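One chain comes next, on its own, written out as structure tokens in the form predicted alone.
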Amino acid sequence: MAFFRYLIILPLIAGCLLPSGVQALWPIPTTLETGLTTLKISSAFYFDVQVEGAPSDLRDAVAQSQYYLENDKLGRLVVGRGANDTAAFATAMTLSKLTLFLANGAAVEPISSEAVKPLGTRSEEYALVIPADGSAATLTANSTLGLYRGLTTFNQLFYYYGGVTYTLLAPISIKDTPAYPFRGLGLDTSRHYYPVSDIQRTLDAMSWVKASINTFHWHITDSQSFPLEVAQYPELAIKGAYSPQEVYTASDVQYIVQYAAARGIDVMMEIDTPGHTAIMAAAYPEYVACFEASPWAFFSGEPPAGQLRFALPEVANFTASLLTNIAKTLPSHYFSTGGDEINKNCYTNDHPTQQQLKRTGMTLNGALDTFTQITHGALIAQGKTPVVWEEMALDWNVTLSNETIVMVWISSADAAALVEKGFRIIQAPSDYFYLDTGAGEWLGDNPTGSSGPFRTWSEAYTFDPLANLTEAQYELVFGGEQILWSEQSGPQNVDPIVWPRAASSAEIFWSGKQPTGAALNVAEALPRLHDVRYRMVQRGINAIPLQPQWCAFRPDACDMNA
């Protein structure tokens, strides 16, 4: 039974505004009804899993929800942190259990299997009902993945004061489904190495916003380091990592992939080629042009210079083999080959490249097209869908398969040109979604330089994924992501750089709009994002404050025109 095939916007008690106290929910559900009754969690509360043959990762998710329910102990973000709520406790009914069901006929698969299915085939919808009279709450979904999404929503609804875990909003009825299938967070672990524990913590935080961030885009290698162990090409990590301790082993990768999948997150790895590959010269110098050429700015986007000699057949075959040997170890259907910031100057005086172009009569553009056909063809043969950056389609105009997904990054304005060409796109525009900018220039001897303006959560939240597109093109927008490039970031500051800012795109691409049908609104969202941040801090994430605490306890009091 597909109970959630059609959605109806439900009326809210506060008309066009979200009901007071729903600042707990992020991302905001598709439909939402709440009341004004206080409901307490019983000291004997339990999750009743009515799923025959429930997989172990669903059981683990339930145990995790039980732990958070008992240990979050988050006070409401109001003056007194809930002290004024105690009068209602004496007469409040008590909730003893949440019963989990799969819809009739739904297949029982592990969350980790559901999480890595192709985009558009994952069933993430759920329905959550919490009565006001203390009778059992129910969570129903078409998949274990949907149940997991619903569990995270359930945990967000409750606060704590004086030994009581409670909500003021019973009865509660939620039906929820994502607006877009791809909702990502990108992390560059090449310019600085992040230990596995830091990646785990990031994945945990992703899952707490209803795992609405369902893809970990892992930019694992770049010109500065190659920290990935590849069994068939061990010299890449041996000679390309910063140190033997700063390497992701095959077991590390599998652990991260499995850890993510159990939390409803797919891992899309990126091996950027043919640019951003200078470090490969440490192991394969004959495959890299303009290695460490000077001045670097003439040859590359940032130091060190060096790009694969993609015109050479042996380099194309090597790259195809490298990519497929990595991709075959990953369950994701998606694999990024990058393709951004390829600098033509690198090849102008590169003898092997020029010799090959002269011998074959090819242009550099034609050689890149051939390289792409070989590398992407190898991935497609393994059942992988290639993902590339926008220059491959807009600047080089290489032949890409119809299934290829293109990521927008240079400017949000470029989306229109990509969908005009018929490409499916992921929105990651630097003018809204880059998390690394605003820290000042990182290049030496350039004191007046800039890394670009800091992108606030509220600026990111105003992004419209469908701007300048026709209605017929909307279906080509698969979703989007915020991304952290790590020139100035590492394990020491990843939490405050990413959180809670990365939650802004999570709501854009999960919710799309408010339950009333109104557009997402920064003023409405701010109290809820405060809640996200405080709950993350309770759980050990060093998320940056959004405002002075005085403001967080007084919604709207610090608005510009308050």
The other form holds:
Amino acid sequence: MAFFRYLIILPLIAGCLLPSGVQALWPIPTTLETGLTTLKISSAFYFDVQVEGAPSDLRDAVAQSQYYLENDKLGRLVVGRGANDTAAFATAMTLSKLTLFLANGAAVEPISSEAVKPLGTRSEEYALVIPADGSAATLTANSTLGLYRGLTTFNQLFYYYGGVTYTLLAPISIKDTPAYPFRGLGLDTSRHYYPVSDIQRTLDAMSWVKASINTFHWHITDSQSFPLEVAQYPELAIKGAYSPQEVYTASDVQYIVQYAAARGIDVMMEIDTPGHTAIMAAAYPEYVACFEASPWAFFSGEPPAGQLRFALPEVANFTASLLTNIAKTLPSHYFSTGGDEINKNCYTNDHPTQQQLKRTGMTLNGALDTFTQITHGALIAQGKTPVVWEEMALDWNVTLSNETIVMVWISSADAAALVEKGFRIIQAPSDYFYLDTGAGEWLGDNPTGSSGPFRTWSEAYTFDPLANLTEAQYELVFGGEQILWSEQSGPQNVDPIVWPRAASSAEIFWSGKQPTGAALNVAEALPRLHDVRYRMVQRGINAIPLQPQWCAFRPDACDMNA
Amino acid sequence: MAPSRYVGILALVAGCLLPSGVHALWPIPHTLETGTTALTVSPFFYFDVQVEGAPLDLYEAVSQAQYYLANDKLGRLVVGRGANDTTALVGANTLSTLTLSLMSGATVEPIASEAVKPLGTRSEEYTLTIPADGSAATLVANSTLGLYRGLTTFNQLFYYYGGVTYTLLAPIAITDTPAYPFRGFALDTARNYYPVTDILRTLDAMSWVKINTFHWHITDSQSFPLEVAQYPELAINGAYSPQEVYTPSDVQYIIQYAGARGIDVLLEVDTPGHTSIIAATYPDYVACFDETPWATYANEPPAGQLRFALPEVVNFTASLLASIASTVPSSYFSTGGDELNTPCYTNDYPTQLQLNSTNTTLNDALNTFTLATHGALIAEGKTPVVWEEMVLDWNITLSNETIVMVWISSEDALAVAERGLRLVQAPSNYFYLDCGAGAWLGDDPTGNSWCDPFKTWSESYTFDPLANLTEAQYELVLGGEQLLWSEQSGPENLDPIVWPRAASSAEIFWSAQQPTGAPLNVTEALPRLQDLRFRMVQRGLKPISLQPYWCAIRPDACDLTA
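Form predicted together with its partner chain structure, per the form predicted alone context:
After this comes the whole thing, all chains and molecules, with the earlier chain placed first.
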């Protein structure tokens, strides 16, 4: 099998120093060999898809790749932007073709089917070889998803100057496979609504960081708005969306799911329950406790107050039915029921809750256990694996299926407690990965309030997914994600607040380490991240500049101790 | 004089509570009287310009006002966005005309001419009256600039629902005049370049909140994007690329565009520090160019400062500044003067040789340099503007007319005022828009931005321009500005990082107090700022969200203690 042959050859040369021109790749591949020969892309260049019965989304991916190859027109990030490279163009060999193969015996399925397989069963690895002599480049993988990842890498290899698309680093040999199966980006579309086109653009960018981000964690509803149209419960969006225009219709959701999957991205939806549900009271007032109670701070993490009366059987049944009705329309194996920040004060004086607890002799914890078993049971019956926030495992005594995936968010220090309980975890710690922090307080009448520091790309990049864990626990870490909560964000700033920062976790969880085996390092990474950022700008994403352009053209000149 | 008459009348009613519908106005006018009658704008509404020999830019301003009136289509920020207003609109009186006139005896000049008059001699006041009975509204001022300000206010008064543009607050009587003559916004176009279109869009937004000065920090150590006819090599060698240049016609276009919007362009060519890139053209004029470690020689990379002790550098700089200043209509020109690094000169042979041969100190050489450069500007009819170090850190003879910008700390205003110099408040601890994005230097993952934290709109809004000053010193405070330094900003995030935050200082320096005479207050201001922000979005700008939309349509519900 072609793929494994590379595995054996490449370690022999992996110890060599990477030339600076490898700035292009993000996330950095598992192994990488480059030369010093200039190679131009032929004006007649084409992708030769040697895949019998190639699915249409692979053909779409190839067409997209062709488009990027022609239109990225990214100048090298050096003074002159490549003007000094032209001398080498005259005699350079020309690359005319990239041939795509699947390994022998590989099943041919659409990328979008591969993308939604259970974590750990997806085949994302690929091998990419670009000879220096102009003979055909080859991309080999075990699945169409792997080919898609390889195409993304291929597109990052080339620069443009004066009408010529080229690399200075042929021959190139890459063998690549992700370090962790789950690499996500979380987006909250409830505090503010994002039009479908903004989500699509974000999915595109997710796929570019070498297709590394493979999960769109869609926190679609919350206490402020319920923009999701659910066929069986239409009133939730009619009364809970910010406006009739600010709704994700069933067909919007299907379109987004399909668009994501064709880019190798699984859509993991979250309907946060039983907290973060105040707006459900607009449709079902009798299901929500402490709705809009004030002072809100006593009842809720943020306004408005209001949580599902989870102790009531009719609420448990409603919630289970709601979640399964949504989940069954989605191809993902995963569905998040949230479970963060449940406020107990909300129930202390809630008559229906207290009456029910008294009648059944149950504690609030016992009622939450029942509620969770009913809602999770319904999802499991649909073939879904439940995902929850860390409080469900750490703050409450609730019986969860062993399959449950737990998301760490409050602090990176909490991962250890979760794996000690044997749960599989996703690293989404606010102290490294929250993209919204640092914008100051958004509550009114609080001019000196703080939201903690802004997480720079480099601070996020220093996150160690295995910190404080024993080796036996490593396999419980599925991966991680950066998250944009939208109290202070919306379509106006989604690009600059997310990009290129969200690429940090993409590399942490795809690459894990440098091809040399050395640990990831911010000084090594910065020039490559500049490259990603400038390529994003070329593709129309409004990614923030990381430094003055003077620095971007002069790698390392603006390091702290340069 | 009409404005004074209204001041007299309105004072009688100014004590009454402002109806919530006045959310619309920013900055809040000096005096304001509103009723509770609905008034719709007629589909045949027109602006009746009763100004003999009205200049072209006034007509353009009127068509712009007409455009905003027809196209803002801003729904009121309440649940339902105005759906509940429709009953009041049935049978409401209709406004058909706004009549614009100048006070008798006022001279008729273009707005662009009025906008560049010396500070303290511009006439920005106006009176706007909108009767409730549908009879013609009137806008009266002492200059076309005052009419322009009034048009801006007029456009903020109306909402839209279901095809109808209306106010619920007729009759409306406003007399308005700025508290401070200088209300600015500063943009650094050297660390990263901004295309002309981005600057034009920013000027539009500035005009919406009556900001009257664009402080254009056009060059710095990283790039010299300004094309100077007499010194073309500076941009040829110093711009990031031939495309990232402001040509003389770009600059004239920007100045004209700004002037027509009541905005004076204060150009800054920062000297003698912040000039490293001049070495690309005049290597003999720059000390410690690209010296390492840069941190010894500069506050940020690259190191390099003008050899101000050399007579040829003095002459060059004076000629350069005068050449630039002679092409701009503003009465003001900033020579910068911040962050001058002395170690840069300690081992600089040409500087030390000159100091030794003339037996002068570095301070004296700087004095000679400043007298020469400022003298050349004064000869061009310009008033020099400098950063605070030129007054507080160096012993230099400055003209009494010199305007000093406070930036290091708001604490420093007092020391500047004690020197008897006029000052502009631009303190980093309140007004720097770039703070809080973390360190941008490479290899520094735990670094913070030097002026952490992020300055929220409300923190900026609590700035007191007269803090620590004696009453006799108050008149020295010309106004203030918020600033965007561009190490981590560019066209990609310009809108969201600037707006609506830069409106905070616009209100501080236009209004200074509420119409009731009460001090400005963040709780009162937030709903109005939300309104401004949503109107900006309607006009195509991308300002950040201040709160979840749930809060924006429920004033005060998300206050800290609500």
